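The chain below stands alone, shown as structure tokens; this is the form predicted alone.
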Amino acid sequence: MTRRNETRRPVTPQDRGRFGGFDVLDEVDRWDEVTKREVLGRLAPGTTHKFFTSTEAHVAVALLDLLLAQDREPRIPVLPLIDVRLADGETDGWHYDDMPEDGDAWRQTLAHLDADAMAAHGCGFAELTAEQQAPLVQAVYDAEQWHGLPAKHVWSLWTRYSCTAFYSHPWAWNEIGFGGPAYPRGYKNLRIDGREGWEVPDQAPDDPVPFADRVEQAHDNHADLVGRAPDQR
């Protein structure tokens, strides 16, 4: 169960983060036993799939890495966390009436994505480069209907599950400076810029790049990735 990397620094996804030295797991002894067991279990969710087949998991890992920009280690094990949820029936408790239930929707959409890759490139989605995968996923985002399903609801399925899994993991908490469960320790300094004694300041609280410029650059980078002109948003 990896808590720190070989340099003994806190682990963050792809070693990115703005809260140097902050490790939410330093507070683990303050958590009650149920919380501790639940959170630490996310560090090593296992490699045996309970819900997805090996073929489905292969496609899903590639899709999730692309959606979450997990392009190198350390990666948060998003697919195993989703797999456990679906195997245990822990969905959001609802689904769109024009979509199958979440488990079936995942199986169908992964099969459709793999079929699109085979039609376009002659191989499965997971075998493609990120540059080849991106237009296939972008096509889902841009579409009204995709393989008979409402594309915006497919996109919602993918992003809801991927973001929930990603931000449930302690490494993501380290990246964003989130202090983790408040029970039973609690928070005392509930004010603007107030920090608890165990929190650390943002290493770059004043962003030198105007937000609008960052948005424009992100649009241009995305356009390059999916092979469109920058002004074709």
The other form holds:
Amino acid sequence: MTRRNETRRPVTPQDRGRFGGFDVLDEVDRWDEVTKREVLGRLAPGTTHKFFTSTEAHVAVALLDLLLAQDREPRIPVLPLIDVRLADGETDGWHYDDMPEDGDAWRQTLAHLDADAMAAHGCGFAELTAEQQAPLVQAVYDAEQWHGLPAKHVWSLWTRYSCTAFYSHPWAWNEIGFGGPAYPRGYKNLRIDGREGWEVPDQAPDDPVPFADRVEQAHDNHADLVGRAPDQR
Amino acid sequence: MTESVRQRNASAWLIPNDGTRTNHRLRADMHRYDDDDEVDIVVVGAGAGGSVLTQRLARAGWRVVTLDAGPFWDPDTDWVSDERGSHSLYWTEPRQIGGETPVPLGSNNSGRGVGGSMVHYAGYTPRFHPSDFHTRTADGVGADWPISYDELRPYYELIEAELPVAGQNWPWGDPHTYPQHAHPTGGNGSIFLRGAHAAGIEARVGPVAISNGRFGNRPHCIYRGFCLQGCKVNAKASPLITHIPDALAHGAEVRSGCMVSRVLVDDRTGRATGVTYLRDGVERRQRARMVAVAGYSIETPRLLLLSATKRFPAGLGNDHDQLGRYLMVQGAPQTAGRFDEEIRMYKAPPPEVSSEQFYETDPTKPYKRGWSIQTVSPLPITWAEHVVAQGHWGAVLREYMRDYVHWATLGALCEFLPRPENRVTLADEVDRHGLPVAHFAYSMCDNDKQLMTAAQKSMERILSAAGASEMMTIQRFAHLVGGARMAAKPEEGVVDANHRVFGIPNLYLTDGSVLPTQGAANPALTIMSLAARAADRLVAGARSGPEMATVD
Ligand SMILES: Cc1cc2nc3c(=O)[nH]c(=O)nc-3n(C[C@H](O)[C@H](O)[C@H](O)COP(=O)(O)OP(=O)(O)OC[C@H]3O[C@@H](n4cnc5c(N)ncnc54)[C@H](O)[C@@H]3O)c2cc1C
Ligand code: SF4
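Having seen the form predicted alone, the form predicted in complex with its partner chain:
Everything in the complex follows now, all chains and molecules, and the chain you saw is the first one.
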């Protein structure tokens, strides 16, 4: 049975989202046990780091917040989800032959980022404002080589791990309207614009704001952050 | 139809019908051989090719032991209805990738455990076209197979009935029908059909190895969209439920958690004598009269390289420097379109609708061969990869992601050409067993690049015609095959038309690594059909005396 908890407001990261009232966690009772254990575990990851040193964790949190625009609470605990994974050696197995294995690659690139901050501003990456951090991160995206590593493979490492952690979290599903686990329940209304009884249409309180305008706005904000004119993107 | 399937492969009827997914009794009662028993054949890998071979030979009365490095899965307890939580399905032992266009592995490539990569494959099961078997003669590119489409056709028909495959009547290649009707389409499939129709492109629903209706004790698909995470329902076919149960019922032993480290060859006779394998860190050895390797296009060449001896210093089947070469991936660009309507592509199986209109060489174009188009329907984590690939991060990434329910996604499969330099070799790095890991180098040729561009345009045409307001494309690869190809002579490949390794009379390869070309079709049905044919050959050969059918 689905019970909607009328008093609890669905959590979305930074309270951003377009599916007002949609809480994928309302459906938990209809998930199979194994999936339930797996997904709910993400809501309460440990707070101590097993893989990253505290210096590395400091830099990593700042980097991850920036990559995922987690600029205020509530935040999805991305770092612990990555830390656990690296501590358990749960990598994808493969690595580019011009990159170290993933765990080492994380350590090295966090150190390089901190060094870039030191060189540019005389203090560590985590101590900088977001406006100071963002251009350093954008510079990695724009580079060919970065501290002797192929920059696009560094970018791939950072974004792969951060997006995997973020979009595995039920709060992110609330934000994007994704139905989450679906066994043994399945779906009945498959057609275009079809919704299950418990799904919520895409609609924000300040609509109508067409998608193109919202993206335009996001681009402008992002351009401000990385310190360049929007048309340079 | 189902009656005759049951008579020759009772797998679907050997699964429980009480809502659980695994026949534990059958597994507990499995025949167990001793390492010192000289069995008739040891099969390495219980995936697409290995499982079909196991089932066929067990039915023919052979004493078969099949070893798989991964677990003997139980969908109830081992699999989740979740993208991130499905990591254990992938082959994540270390591998290195390089070349000009390295091919990322992990989730998008091979699997592990009984059922192989088909546990988390999407479920498309198209046939190859007849032209795929002679592209060298017809188009001057690729290679000619030592067998023709006609030799494989009866096996396609058998396997299609055993999986079973659902789809509309198929107009392309060798036109054919499917044993089951097509499934209803979800948002993504409906967009494809609408756009294709408006653009004047032919599209069809299917072909998918997802039972439309009950099949034996396998239930109907519940349209939950997690096919690439392993089907907890048992609706989507994988050898774990389509061939292994019947193999066990006929006396085969499937030993999981056994990583084969070497194929043993007696240098004096030049014959295979069995394999060594690691189980719980301990090295063991299984003796066998014959060995078949079916470990996927990377692990198969790697194992043959690891098995080098004094007599075969460059590895088994590598006397002519052919091993590991001509490995192929399909170019798999995915183009997504934005619609005002809600598509919610996470509902319904990702494999829904296909078009093979662009499959064959178009003489008016500068490139040879072609591509197919299919629905793909990425879940959120994979969808984030699409958005990130556009260079978005931070607030822009989040804004695009928030729009997830409005996007529909198509994927192309471009027939990349086989090239000798695309190859598996052994790297300096070693795995946790101390065995050198595979290095996989990949670079594209001009024809490949032209196909990618043309395929993207064709998908944009469909999505625009369907009414997309914005589009984004990500360049990807899919489906590794080749690496130990079938050829008419040893100078051109690793195995002969009967899958026997050149130079070693009782060593066979029966997985995707033997494919000389790949067409623009997903490979699993072809790999299974080839394995079924190889089994018939082995059985026929045995009847006429040891290796009579395949003397040098
Ligand atoms: C995400 C994804 C989607 C796909 N979608 C489709 C699709 O829609 N349609 C399609 O046709 N194909 C699809 N494929 C491809 C298809 O699954 C593979 O081509 C096919 O399963 C390969 O068959 P195989 O027999 O070569 O190897 P596999 O099926 O991978 O089997 C190899 C087995 O060997 C075992 N093994 C390897 N090395 C050793 C060793 N040394 N010792 C013991 N065991 C070993 C592995 O554990 C594995 O179980 C997809 C693949 C992926 C990853
Ligand atoms: S959509 Fe159907 S076939 Fe795919 S995983 Fe779900 S139940 Fe299985």
